[in-house]
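The chain that follows stands alone, in the form predicted on its own, written as structure tokens.
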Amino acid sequence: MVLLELLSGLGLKVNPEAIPLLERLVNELLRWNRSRNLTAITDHDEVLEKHLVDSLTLLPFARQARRLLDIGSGAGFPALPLKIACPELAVVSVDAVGKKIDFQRHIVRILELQGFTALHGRIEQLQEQPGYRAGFDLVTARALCGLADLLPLAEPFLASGGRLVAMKGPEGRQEFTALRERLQEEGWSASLHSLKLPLSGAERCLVELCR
């Protein structure tokens, strides 16, 4: 039960029924990666920590949400792990790389996930579409772009009272500090959550923005 131990080290818990689904996600990613080049990380334990556990650090936010938009989701992280851990959460995942969306759709099929939509395209194309604009109480982006560039991409999708959580490495602290004054002036409530991944000790920053 290595996964449970890793999550426990971060104070996170998932339903035991989700564990085999999460493990299958990791195994399928590694299998597809041999021919599709979905991720630069090829070691099982590294994928477990740096994709799966890293994604699940958003569980406290996901459990308060009803509808999640994951921008630039790549092979489905954090969207897929959060959906598996929170089956009631409606998820829309968007990425511009077709093979990564193909993988997400494959996982949705084999794990029989309901309420998960994987869209191939650019996020800008969705901003004016009914059901998407102002339609999400949680928007996430994992190592996608700088905060200053992320805000105009994400803000149109936030429902009233919704929150944006940007997943960053150690650079997130500097970005947060540099933008804090501007964020306050624009009416954002901003918080920085720091943590370290349990195996590598790699630093992660979650920048939480809401208004």
Given for the second form:
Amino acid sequence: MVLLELLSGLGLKVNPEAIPLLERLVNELLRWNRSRNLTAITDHDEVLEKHLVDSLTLLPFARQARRLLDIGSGAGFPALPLKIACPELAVVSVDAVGKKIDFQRHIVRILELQGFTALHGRIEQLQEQPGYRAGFDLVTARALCGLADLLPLAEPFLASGGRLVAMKGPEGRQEFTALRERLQEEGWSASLHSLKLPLSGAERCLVELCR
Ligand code: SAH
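Please move on to the form predicted together with ligand SAH, as the form predicted on its own is already shown.
The next block holds the full complex; its first chain is the one shown before.
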């Protein structure tokens, strides 16, 4: 399956120069996964759709941002595809599991990505360190935790006017509705974007929050 076609089905465009780099990322992930069990998805087309295309649904947000923090990025999703598609974006990517961060650093090395920092540790620890608080105009988290738990983890990192985007499956809709009142009380402006992935038809919800 051709990545460009999958992306254009969702109205997403990437620079043609990014395509071979994105394909290299897929191949390296499949290769590492055989010995190191980095992600549950091991089929080539499924990696294309569920890791690459899904991550790149955030392109419209990433293109408006200068500095991205991706919390609980695992093997680098959405952080790595966004960095490859938006080379100017400065990225900090954090995960608690060392082998996943090792993979991200491997990709940074072989693709010679500049301005991508993969940090091994828990996000709670990063809040204490200088240079990170209020330092990001985009904070993302895919499949990390419920929205209610995500807010206190992510908020300290948002710059004034910055945006938090939580990437969720269909459960995002209920979480969004359940939290709506609290979000309003706390002064968040919130919107829900729902979309279907092009091969499987799986539903995804992007919950966008800013204040
Ligand atoms: N975002 C990736 C991984 C999702 S799985 C993807 O969508 O493919 C959730 C990840 O969050 C795991 O890799 C886990 O190690 C990491 N994680 C969970 N709690 C964390 C915390 N408090 N700080 C940093 N990483 C955390």
